[in-house]
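Form predicted alone, single chain, as structure tokens, below.
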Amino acid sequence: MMRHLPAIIFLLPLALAICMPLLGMRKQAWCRPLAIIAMAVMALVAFVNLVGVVQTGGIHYEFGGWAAPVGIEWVNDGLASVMIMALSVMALVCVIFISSVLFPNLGTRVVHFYTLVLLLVAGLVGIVFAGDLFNLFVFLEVSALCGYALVGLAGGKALVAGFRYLILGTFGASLYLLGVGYFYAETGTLNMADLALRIPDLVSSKAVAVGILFMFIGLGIKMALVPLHGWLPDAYTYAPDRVTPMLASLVTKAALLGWVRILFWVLGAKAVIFQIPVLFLVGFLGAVAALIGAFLALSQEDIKRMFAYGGLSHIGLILVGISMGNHTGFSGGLFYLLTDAVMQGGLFFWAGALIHLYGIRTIHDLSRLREAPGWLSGVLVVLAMSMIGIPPTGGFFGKWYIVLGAIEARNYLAIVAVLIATLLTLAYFVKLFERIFRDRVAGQVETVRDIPLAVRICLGTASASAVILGLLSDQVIGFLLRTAIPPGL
């Protein structure tokens, strides 16, 4: 039985976004807590899954009977199986949030909204096990397509956003397919174990270069790395409220980490250390996207775009430490990765929560924050603590190890580009909480609505979460240590 789990989890929400459309036809009641059920069970695999591993170790999953390389291989190991459980936990809450009363009524789009939903989710599940290079490209696209159809179901301005993230999206795939296109004219094969046997032999081939460069560029579309981020900033302020916090919190980290995988378990450790100078460029392109990001965040008047610059700084500090090519900043970018996708996700909500209950957008609406219970401010000054790097945040300890990398690596610079972002980062939270505690008007917050249980269930775990990773930091690091750092680093 331990041996399907990864088929069970990815097979969830799959076959319920088969069977969406039937089920709304009968009645669309049953779409919401279909899909929370759905999201809950496997949450409850995806823990059962990591206690397996955990015990028995790492498996490889052959689809059909047939042996890869020829087969399709999915690949359950320490990393996978850890990512596997933050990325279901953090579908359910979302999903819990998507559901909530606070929203709008989608009307006859219902069905259509959970089965892209839940196809985003199976999309997500399939970009984390994939062990060869074209299903990983499949498994990109499926939660792509999703992604642009829920980014444009708002309209209006939504729209026009969907349709640069569309194209975009669709000129960073085309350009990984064509890296992965070299790679099989030069070794024959696509999948990940075999490549990674017939890389070092090639390591000064034309081909494989180009191929790099090319998935590179395409996948660094997709994790929206600075400068190629253009599509997230509009994708995230205009995409619809409900939405916004599974794509912060899911979407590029599933990216991020597909690149992780091919860096260093297609190239090698070795090569990317030794021979390919792929890491010094992580590594800057890293510093550049931390630094700029921090600093086009703290230059926004729009709460929502202000998160989504945001979030483009945090995936450079996540490239920084993977890239310092040791354990300490690998496992401490891994780390971040994780804390990030809760922080990110938290965020959202809490932008969510104001701009349906308050009707605050905007930083300068902050001032009317007065009515708001006091719990929602402590929300975000626990998020702020965890982006910021105060502990007992996840986020301190996430950057304690990436700095803990560098030092290692003797690379300065980089510790430098943590700290002008960290310090960045303390501004732009310094103009909201300004906003909230020092200038609050009397009198202009009109009818106050009753949070939704929902909402204070996502709330409460987003901020929570991010205390206990920092809590249990040194478990989690221990685990990845243990499990999920590639072969030769």
The other form holds:
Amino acid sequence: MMRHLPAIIFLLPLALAICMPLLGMRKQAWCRPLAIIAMAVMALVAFVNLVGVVQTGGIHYEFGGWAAPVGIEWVNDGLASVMIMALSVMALVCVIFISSVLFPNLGTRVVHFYTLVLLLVAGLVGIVFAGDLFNLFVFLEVSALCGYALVGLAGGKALVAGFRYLILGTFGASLYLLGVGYFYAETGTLNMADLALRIPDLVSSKAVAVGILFMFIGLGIKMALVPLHGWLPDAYTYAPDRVTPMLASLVTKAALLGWVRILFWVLGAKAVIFQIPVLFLVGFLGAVAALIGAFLALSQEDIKRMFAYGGLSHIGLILVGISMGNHTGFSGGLFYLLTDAVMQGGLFFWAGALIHLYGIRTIHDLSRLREAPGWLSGVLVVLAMSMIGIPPTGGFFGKWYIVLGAIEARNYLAIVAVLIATLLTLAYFVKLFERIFRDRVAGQVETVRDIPLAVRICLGTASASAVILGLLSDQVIGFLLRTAIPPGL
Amino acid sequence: MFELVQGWLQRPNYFAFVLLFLWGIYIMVTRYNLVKKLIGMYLMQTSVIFFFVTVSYKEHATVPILIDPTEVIRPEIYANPLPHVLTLTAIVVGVATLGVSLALADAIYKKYGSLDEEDILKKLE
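Please give the other form, namely the form predicted in complex with the partner chain, since only the form predicted alone has been shown so far.
Now the complete complex, all chains and molecules, led by this one.
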């Protein structure tokens, strides 16, 4: 039974997504509780799986009993189990947020909506577990297709943003698939563990080098690495407010995780293409992304758009962390990935709640927030502390370990990039807080609505987890160092 | 230069793949009509599938199915089935993408009454 936990985690959202239209035809009211229950069970199973991996050290799950190079396998190791745990908890919180009464009623579309959300979660689970390059492509596309549809669901401008997301996302996926094709043509295998044995002998091969480049660009579009981020700001700004937290906290991070898997478990940390170490390339682009993302966030007026650019900058910071080529930086980067999923989710919960409770969309409306209960601003303060990196929040310890890793690697430019990105993050949050606490122009008082319980739970969980991750950072980093370090790093 | 062209001519199928791929990107970038963009996208996706097929091509090869269980297995007469299976999955993914994209294009047309990107961007403002 323990062996089959990865498949069970995947099948829970998938099976429910398939059953949803059938159940929804009978009774639409079932969709919401069923989705929440499925996510809760998934989180529970993910926790059992995590405990099992800690005790036994992880397994390779073979589908249909076919052994690895012939069959398809999933890797259920320390990295995957931690990420699945975080993913399922975040998915649970996001589904609670999605089903909140705060948002306009979806009517008959509710069935399709939950089907898409559950399929998205299933695809993301597949990305995290995949131990096979082609399998990774399929799950990338499953989750991306649901993402396009969910973005477009809001209608109006969201349709155009969703269309652009689709064009660019498909371009990225095609490049990734082409890279996989190059790898296959050169090695004759798609299994990651099998590839890892054959790639070192082929380092001088041009086909492998070009394949790496195509895969990186393809996944770079999916993870919205800065020069390739064109789709993200519009998509996240115009996407329905209820799904933005889920997209922002999970989708780009899953693609990033796929790249971590390929970079460290297939290519190895010492891979070199065209005389440039891949880690250097990743770290350089990450530093650029961290700076440009934070800089662009500073000049935004729309709150959701500002947070979207902030997310771009954090993708860059994670890449800086993992590219330091030592254990400290790698575990710091992964820890920052976990924290960032929580922070992005929390920030978009906050932005979504503000739009629907008080009609606040841009920072000019923020002075109206003074009519709101004080804890709503308190939540933002906690999340902002984590985004900027002020102890005792998770964001601080993530950046701390990334900087420690950079010192260990004697990469002082990376430290400078992290510090400047931190200052820019501080600057755009100061801009927000100035509007909330100092602006003298009193807006007209809206009819103050009660904040629904679901939204309170989501905001509370997100801000609490940002602090808890910080307080438990020693344990989490220690765990990552023990179980999630790739071979050969 | 001569060697380069010679190399292309010796591998016409790879040349065709590169041509199709770049052609698809060219259409996607230069055309303003959303459906034409989708045609370019589909052309690009199909060219990658074509690449998988051409990599696995083997002359005079047959499908790896044993007609008689006692038959002697001769690997050299069979074509590699894996790329073809991958191709099948990639086609399914491509069809699903096309479905979603046409639905989005249709919704955009209903909302803005145009498929021209410039028109739509003007109406967005």
